[in-house]
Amino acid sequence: MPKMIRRTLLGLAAAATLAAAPVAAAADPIRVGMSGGYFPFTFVEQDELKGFEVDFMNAVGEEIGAEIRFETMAFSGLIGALQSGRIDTVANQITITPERQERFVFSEPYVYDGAQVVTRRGNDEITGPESLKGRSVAVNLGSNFEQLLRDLPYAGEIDIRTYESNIEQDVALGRVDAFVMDRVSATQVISERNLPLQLAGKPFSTIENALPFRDDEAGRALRDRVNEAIATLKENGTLAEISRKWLGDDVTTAP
């Protein structure tokens, strides 16, 4: 084979390899863990996974050219699944806390919210966290809201009960005096689920929610790619549109 032709073929092969490499890297699926039971962020309706987090992660996947594979499990198992490598991140309104920052690297926040006390409708004795003394209060197992309650100076006087799910129903039925979750979710639960509940006072802690990744080379690289996508989704209005669709307001920028 003439040298000129051989060099040309080698050059074309090298170019094809270089062109294919980024496509292969971008096509690696991102395994996203969520509970599927945290309305309106992640929930199942007619066997279909829906919610803010689902639309948000699908938009991230489109931006970085990666398939998003959702894996649902109990909320309390999500962090363990991330640590063990079964999933690549968690999209379930994970609040940035100092304890979590010691174990994971976080994306930029994409939801800004506050911790909210919720009671059965008509219970006007509870007006916020300061009136939870001597009361039973439900929180989702493994959530940061449990820690927020335990950090209160009078935490020893609160009967804190951890649940895998159904904290709203037990408060509505009067089995527990109150529950604590983020204000956005609480507001949507009250308006959409037709449960006899009410907000008790104002949010008592500001929270920033983001995506956690393992603190290793691959995790940090994925975090950086996702951050670029989040920045684009904020700039072009897609993230605000998703927020208004599911939450009735834009909660994706810092107050």
Contents of the next structure:
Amino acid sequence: MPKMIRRTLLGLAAAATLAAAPVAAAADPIRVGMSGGYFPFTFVEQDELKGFEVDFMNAVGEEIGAEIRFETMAFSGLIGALQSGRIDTVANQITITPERQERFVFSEPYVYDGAQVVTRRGNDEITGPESLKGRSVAVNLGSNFEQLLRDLPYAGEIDIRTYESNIEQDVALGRVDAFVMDRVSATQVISERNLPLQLAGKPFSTIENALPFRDDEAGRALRDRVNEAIATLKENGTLAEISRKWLGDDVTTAP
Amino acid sequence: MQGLDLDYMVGLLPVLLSYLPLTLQLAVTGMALALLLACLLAVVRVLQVPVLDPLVRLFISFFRGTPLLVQLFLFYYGLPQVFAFLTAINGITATIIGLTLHFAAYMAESIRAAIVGIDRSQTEAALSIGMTTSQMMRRIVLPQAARVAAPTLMNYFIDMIKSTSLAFTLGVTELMGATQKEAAGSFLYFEAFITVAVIYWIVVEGLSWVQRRMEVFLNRAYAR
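The form predicted alone done, now the form predicted in complex with the partner chain:
What follows is the entire complex, opening with the chain shown before.
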């Protein structure tokens, strides 16, 4: 059906039912959920939302000619909000996993990264994922790092603790032995913020981060439009530029 | 131990204060609606209205028996999967509805206790001089019950103000949500959370002052 007619029909339907239900027409802004609490991807300074994800989504919006509206909420609410149709996608370094692929469709990856173990500065006993046996390890609730740890052959010997936020702080305080996060933001946290932390060993397991969309017609259509934009942004160097601006390195191409 | 970054706190204060009106709006609206609902629920319970009474009991049992966060998630993320039209309800409305239902359940019991606690001689005296049940409730029972219930209701209001901090899980950036995001950007957790703690504390202290004034007013018949 031509877009014009469909939009008119949708408009009529909306007017007829007088329901305030959100109708996803092409002109509607894309509602992007993020936690606002994941430095340097999404965070707030003096009331201004910024970070890699913010710049990236704005570039995508510009490319496909849609307004981007950011909705910040606690990380644990993001997936529920996507599923219930309150937002259209999540820009929060969401890693592609088989479990998530069962429920959502993903865009092309726009960040390639690895999982990194981080400890309190001076703790040289932990040198990577192998030395986590018998240790307490913090991960963000609902993050794929939790699953990554649980998939290790010796997962039963690791005391995995899930957090809503502030895992860096708890490791810096020495309350848990280590946290696992993606290498890029772990490096950022250590270099830019005054927390006594250090990287423990090399990153393990490659991870690909992308934008999830609802697995329905509208969701897949939006995913396709966003994919075109991502391809263009990769080609013309915009994405690499955004990556270097926030992360000091280009992590947006496959290794 | 690092020093306290006072400049950061001073810069953060106006930012956080700009979110205080929303926090208060959530709490005040929630409290007004909860009070109304709680009175209705309490009356049903006191008069043991047939049919309604067991329903009210079930309502109170559920909303007192489950955490507020569970109720908010259930209402905001769970129900819309079953009833799609519910996505039309935004986070602010959902928070207010959640606070209302949750706190009405508690407050209904506290109001019921205050009504039941009025000495029977009072109601008997009112009826003996020819008052109707409605007159008796308005003129004799409720003014005395209000005096008894006021301190506990104020407690719930204070609790409600602090419970608005759960709204961030529904995407509503109120006082706590704003603080969390600012702290995530600066990593100055101590500074950010001590600032927000003081803001909540001052607000609640202001309310405690109002409560003392209100109690003097409600006690005027008993003042010596």
